[in-house]
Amino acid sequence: MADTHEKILITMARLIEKQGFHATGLNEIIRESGAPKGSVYYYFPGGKEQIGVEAILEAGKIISRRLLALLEAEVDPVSAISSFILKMAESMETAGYNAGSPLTTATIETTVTSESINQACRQAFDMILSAFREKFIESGIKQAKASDLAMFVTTLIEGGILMSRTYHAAKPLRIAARQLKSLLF
């Protein structure tokens, strides 16, 4: 079972993913996490901004760990990445298109309104980029091209998330997964 600190971060990440950083209030975080009000201020003296930063970084760690596990399960990077995208499509459908990634929502919303949240988003995306890059390098691709491919794949996925949420359909992510092979090799 998650400790109070972790519950607060997981709750914040879920709320950011669903409704955005600015629409999420401290009272909602407290209510949704079940954490005592005093513990929020104890663990996060910087308030909502600190919770947001830490939640985004934690989300980046969780996403990159899941991604690494999927990438390690398959030798072929394209098959592994396609599987990851298809799992994301299924998750979005299950969540009624209120999901995808808290990074997507937080990045769009806080690019110019919160440097600390935006910096956390960059760090979280760097974790994801690193996982893709390492998989490409492991499969024999030179580092410079592997870095470019990692950025391309991440951009493709983020665009797929945005389009799937917009159209309330997982079709954009499924198309991305299907077209990946012809686009990469």
Given for the second form:
Number of protein chains: 2
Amino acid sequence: MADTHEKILITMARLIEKQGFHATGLNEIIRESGAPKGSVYYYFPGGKEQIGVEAILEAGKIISRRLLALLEAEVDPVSAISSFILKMAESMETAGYNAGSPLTTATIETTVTSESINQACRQAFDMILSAFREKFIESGIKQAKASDLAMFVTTLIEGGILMSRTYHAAKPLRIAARQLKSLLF
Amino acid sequence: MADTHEKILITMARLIEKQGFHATGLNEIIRESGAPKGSVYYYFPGGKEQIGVEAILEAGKIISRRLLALLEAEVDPVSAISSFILKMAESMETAGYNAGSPLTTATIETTVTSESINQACRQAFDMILSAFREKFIESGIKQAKASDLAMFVTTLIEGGILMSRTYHAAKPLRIAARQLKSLLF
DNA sequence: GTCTATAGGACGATAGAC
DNA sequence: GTCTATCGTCCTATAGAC
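Please give the corresponding structure for the form predicted in complex with a further copy of the same chain, as opposed to the form predicted alone shown earlier.
And the full complex, kicking off with our chain again.
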């Protein structure tokens, strides 16, 4: 079945987001996804690491697509980004602060322990960064400056997710959104 | 011997910083620290988790002490914080981007999987936050505003460590330091 | 494509001698 | 305080039937 493959990836992304890559077991993926145990190595001969890589790349696509849609909805980049962050704060609040994004957890964990997952994280972040950058360029900012601002905004969001998770509170993200306005340019 | 206890904590902190809590094995701690294997459960009956908690708290003390010293060296809080971030960028560069702080890795990993370590991370961050907050208050900023700015600065640093690790580059932290100047107030 | 069964190793933790 | 030996569990991964 084609969506066994898909189900495994979605489950992996959710578990990485919640508890990280190393804390997630293969048996857990099988149990939670309801995927046939025998299929795992059929679809992913590279094992847990391959599932991780593909789950991250898939998540990167979904996140950047959602981000692009949100950025198109508002003309001013700063208010668009600000509402993106506030939306994230809300969704973390309702999810009990176990969420954020699979990128936040995976990227930190795998800098040393898995080169292939770290690379997937970079690819995923590249998609996000270019979404922000294009938005800045559209609003008349020079390329080099737009790249730096994109990195800065992403830095802020990742830090916000980390601090909000730590304190089980949406406030760090909300402060980030507010400060952002008084900050760019 | 009293410094077996200490050696274990220092090793744990370093390994957590590099590869995270879940990727670090008890045998690894024993091997790397050179501590007698039999002593581990004598000093830490709570096992790996207890070592993690104490290592995080110890690291929090060291970091906040170093931070306080740096903040006292400059009058203007913004330039003091900016040079703190630049110093961090440099040390990550020389360490090959496997560093940052044990808090960054541990806090993200243990929100769900270990309540006790998550709590230790909050205590450690509290020390850092209050160092920043005091500095802002000293420079004449109101308490509520100072708390928010402290959280914002910490958010920025944590995000910067994350992005710098991901891309194996000091640039994200450097951008954060530069943007900081044009941003507060 | 899916299944079960199991290999083979690493893990955290414990027991008991010294 | 330190040691070795070992228990039991969990893990990733594989083999081979269907």
